[in-house]
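First, one chain by itself in structure tokens, the form predicted alone.
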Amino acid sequence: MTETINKQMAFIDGSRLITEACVRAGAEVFVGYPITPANLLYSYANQRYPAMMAAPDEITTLQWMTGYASLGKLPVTATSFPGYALMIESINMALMMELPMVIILVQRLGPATGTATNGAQGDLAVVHGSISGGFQLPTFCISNLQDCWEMSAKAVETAIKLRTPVVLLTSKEMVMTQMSFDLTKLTEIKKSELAVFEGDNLYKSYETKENLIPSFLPVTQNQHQVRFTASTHNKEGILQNTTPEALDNTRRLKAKLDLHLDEFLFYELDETESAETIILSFDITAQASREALHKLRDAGEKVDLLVAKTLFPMPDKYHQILASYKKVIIAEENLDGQYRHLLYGSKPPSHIKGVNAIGRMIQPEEIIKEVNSNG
């Protein structure tokens, strides 16, 4: 009875939790162009963000976001695949300029414009390959309403701390479906702030110390010259081609993420003693995987579950975890098993199995069937 009294139940969708978490974590402006199934994020932004800009299209959205980021104002947008495709060039610019921002990508059924009201997990490969040259965007993925709160805050925190665009991957079912949720489970969110350059000595826009993250100065201050450069550049932000300093600066973009990966590595591992099978999942399919796990264990099966919440850069930790199992089942709502192939290549080992679907959500029974199969 006491447990029931202490709960604060709400009927809520993920969009509202994502919006509130982003603002509390330090996001100051939402720039967007409405697109299904991200429309609730657009609508709530108008009510909650300190500033909200309605852009005429997705290309303009990212260009305005780079402008706000250069002022030290953390911008957020929300889109789906067609809009994200239009944003890619500007996302590349923002990565090179080291401007922090968060792009919420609400997946829909593809290809092309797909089915706007039918979710899927089909955008992993495009996010993985968004940056020319094979560089990675920090990419988080939401697996339940609790993640809508926690991973959204971590996305903002990571963007600000590492001075980088961050992708927050989710799905139509997670952001549009209203579900019962206990609001007392929401943890306190601390606001993140950019590390600002201090001192009277010469400021170099891309000079770093051991952490490989350059100190920030907004273009609005008048004490120092600030350069944000999207082409290959040196520490001062001066455009160069293939000089050693400029190429070292470009290599640093990858090294920066590799150095700090453990700080933004988030996953859920539910393990038991002597289990030989593990299910790997993420996004909305993690819900089916959790239910399948409970049913399998109730039936006496020893099975473990890994829910990936940091998808990219691909963490070595996932390979370390999965290497100890005789059978690995990767459940994802797309046709060809995108994360499975990104983890193991185009020809995964025989003990790596996939549970896939298109046009519908994966059912727990499908995962259970694969666990119990002899293949």
Contents of the next structure:
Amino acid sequence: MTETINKQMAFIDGSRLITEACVRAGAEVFVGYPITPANLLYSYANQRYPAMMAAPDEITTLQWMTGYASLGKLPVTATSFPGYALMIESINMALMMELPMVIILVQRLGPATGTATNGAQGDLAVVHGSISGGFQLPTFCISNLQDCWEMSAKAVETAIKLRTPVVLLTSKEMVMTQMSFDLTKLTEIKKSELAVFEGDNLYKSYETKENLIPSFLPVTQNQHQVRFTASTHNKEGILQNTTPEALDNTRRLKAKLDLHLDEFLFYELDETESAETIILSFDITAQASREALHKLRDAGEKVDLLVAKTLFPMPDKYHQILASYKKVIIAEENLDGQYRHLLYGSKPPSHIKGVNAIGRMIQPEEIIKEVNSNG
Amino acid sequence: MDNRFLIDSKDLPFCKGCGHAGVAQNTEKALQKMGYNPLDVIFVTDIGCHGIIDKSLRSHTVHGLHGRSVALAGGIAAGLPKDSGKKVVVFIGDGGATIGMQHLLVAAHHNFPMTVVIHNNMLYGMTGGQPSEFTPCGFNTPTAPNRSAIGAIDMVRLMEGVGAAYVSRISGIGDFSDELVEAFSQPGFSLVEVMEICPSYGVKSNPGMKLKQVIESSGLQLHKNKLERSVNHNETYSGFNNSLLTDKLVVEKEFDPVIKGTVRILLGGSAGEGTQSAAEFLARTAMLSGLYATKKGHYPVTVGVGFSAAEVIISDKPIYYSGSTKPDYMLITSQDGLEYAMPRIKKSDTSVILLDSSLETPETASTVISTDLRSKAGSRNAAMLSVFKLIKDYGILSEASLLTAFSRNKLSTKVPVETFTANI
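I've shown you the form predicted alone. Could you give me the structure of the form predicted in complex with the partner chain?
Every chain and every other molecule in the complex is listed next, the one we just looked at coming first.
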């Protein structure tokens, strides 16, 4: 039986939903350098963002974005690994300056230029290690078209609220495959705005209160001096060596995320009573996992599913959930289980299993086989 | 109002005799002459001795990565409202200008409203006096005296080459505030290269040499050039502002579905021959019958050559996994498509393969139907004809839905439907 009554079924790709959601959530400019498989995002951006800048390379992309962010305008870009690699130093800069932006990373098969038209989930370790010193970028991951809408909006909202660059991780099939989708499932997105400093007293660009997030003022200010810097700095934003105040400020960058982690913790847990096996997945492989879950349950198996949508900072909640299962299967489209190793270290316990592949999508049958294996 | 740009112009964080102090003092003087207040100006700096000026400034300061200050300032300049009244000034060294040379060319090319002041002391002063691309002939540096034989990049000429609206090279000795006023007054991009000698390394490596002598012997003439150009603010880049989610995207159910369950179809063809369009058409036709559909494309990076393949799934149930490892039908319209699909053709034993009659029949346990596609509809419409044939011969969707979908497809305005209906 079909279920089309009262629905508005559209044939749509994820890039369209991501673009629309970002703009509705408060993104004001798209800065981009084209790269496969992120080009659809670039094309849609050209039709939708209030401003669009065609950068000559990915380093310039991040620099222009940071310039825009210093004016209080939320920038977005979309790239793939080769572009992301060029951006990394500048992302560190934006993190240090506490200027918000969203970097959509559309994964493709590596290493190096690899195969540009083939999807992958091979950039988790790169994203996790992007920031020198062990700091983290809030990193969200899209697991279906609904997430293209919701997680994109959350990425913009989190960037603005926490004043930080945010990575929105996805992959080729998630942003390019067209699917029928019910538009009535799209929830309202509210525009986020930066918390702006108010008052006549002395403004210090990096002074914070209990929430550890500095109040923002743009460099267009006429009343207060505004400073942004990528170097170790004090509350005024003045370069320091390793003074206690400056190091406290640097430590705060981690503490800020830790304090607010629960506000940007998103996951989907499909659980049943007394299941002893759980599948953990994300991105396009979450779709294969969902299909595997339905088939397994139809066959009478008791299996649960955890779809991780907040990837980093690594939520402790995932450890809490996974700890109660005798068997944990982590399905991800990379060589050796990057998220599995980030969760459990270089030598995961024997009950932590990986289903991995490169150069193709992981199939539901592979996950089912691992669930049914006795190992 | 206190119009000092420097907290204390006599107490600057530079070595004794450094030309950077002169740049800071002349910049303050020039901006004061122009009537700017400190908060009217956004200084963007980066790494190198010049960059430590930030703490001495009473203006807005943005301190970025080595060599990237021009690009960072480009984002600010492009995003500033046209009537902001703000002036963007970039301080960069010759090291930064070397790393970020492309940023300089691009900023000038775009004519962003900003002024770049290169503090050119002809070597890397912060790290021990190594040569930069701005080290001229005959100018020694402590670490590589022979490097100077290569000569310096003439940044001013280079910037002229990309159409910089205003460029000048000046000597950084004495009062050069009027030259800075002229640069700061430009509505678009301007660049001033201020020549200096580093007192810590340049003087020691070139005893007795004067700045004037270096400039004369290097061939880097003091020089100015101006072009009339329109200015780029972000309005230039403003796109559209309409929702991407329009009613046109919606495909309403108009027909009853014929199939129950899930059908997977692989289309294999060549780039530029309408394979992706035919696959999307098939998926949309299925949606007219209230079915769920997905379409996943696969192709090499080349745009106009090579294979073009698509996997379509149609189902009466929601579809999660959009891959299609064992297609029920394969529609093969070209040699490229055949080669792409071959691994699956060899493995499959239950598929129905519609194969263009020009292609050699592959070895497979599946059913192969050799049929005229390219010869009947032409290479560009063979994939669409294969979709018509699939629906007509195997009844996975109603013919009425097929004809309705085609009448709404843009191909129908160019190719008569009989091209397809007469050949199935």
